[in-house]
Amino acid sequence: MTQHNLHTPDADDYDPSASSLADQVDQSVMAELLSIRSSIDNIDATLVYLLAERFKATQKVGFLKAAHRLPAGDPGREAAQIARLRRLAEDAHLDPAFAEKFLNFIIGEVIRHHEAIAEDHEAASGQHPQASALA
């Protein structure tokens, strides 16, 4: 039996150059190619360093809503949040559908995160599991 070498690229195997297109396009072209995917790579990891700012703001609020059985869930707000940012996309030209969506999954993480949390909260506290679902 053979036995493969799996390996899952990580961070620092990242190549920035890598690209199909290389032998098909003038090397000009792949040059300028590159430094718009450079900015690209850099908008990217700011993304991520983002969420994850927004995420750890988020488990903050979370933990809040377990300690007082509030709702994971607060429709009003987010109603006013997709609002705020279809207005936001709008300015900045970007389709608001699409940032609507976008922050739609947010909100769905957001949600399924508070309610791990409650749950969490609650088992700790030996309180039953429905107890805040009814508050």
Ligand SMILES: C=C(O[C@@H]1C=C(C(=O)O)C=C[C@H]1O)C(=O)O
Contents of the next structure:
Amino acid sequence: MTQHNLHTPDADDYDPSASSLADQVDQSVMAELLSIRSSIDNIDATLVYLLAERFKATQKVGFLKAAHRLPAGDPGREAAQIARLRRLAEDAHLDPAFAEKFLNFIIGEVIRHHEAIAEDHEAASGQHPQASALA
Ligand SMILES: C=C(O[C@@H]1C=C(C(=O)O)C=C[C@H]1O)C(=O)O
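Other form of same protein, the form predicted in complex with the ligand, not the form predicted alone:
Okay, now the whole complex, with that chain kicking things off.
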């Protein structure tokens, strides 16, 4: 049975003024809150597009690594990226520990994708022995 009364909002019916606070704050506070939230919404949309572009790039790396049987992770590269992002975060007054956690979270996901790409690649070259000989 579907629960139509427990409505979960989705992107198609996004209401930028959705809030559980409406009956707790006066209208002027709510107006200020909504104005700030509209920037938050723009930033969140940008993050999604940026992450989508990043994953498009890392997918290409995944195919390249699979074709040349390279390991999914590259700890030397990751250490350099983390040191750099921590520095950038400090300059930007963002908590460097958070920046590191966030990057590690993304890299973990990328590595899972690379492992899946490598498995698919191995399975496909197993089915076509001449393809694996050429790789
Ligand atoms: C994308 C790569 O693969 C992995 C993922 C990384 C990332 O998401 O930036 C960095 C290093 C690797 O552990 C890469 O080697 O460049």
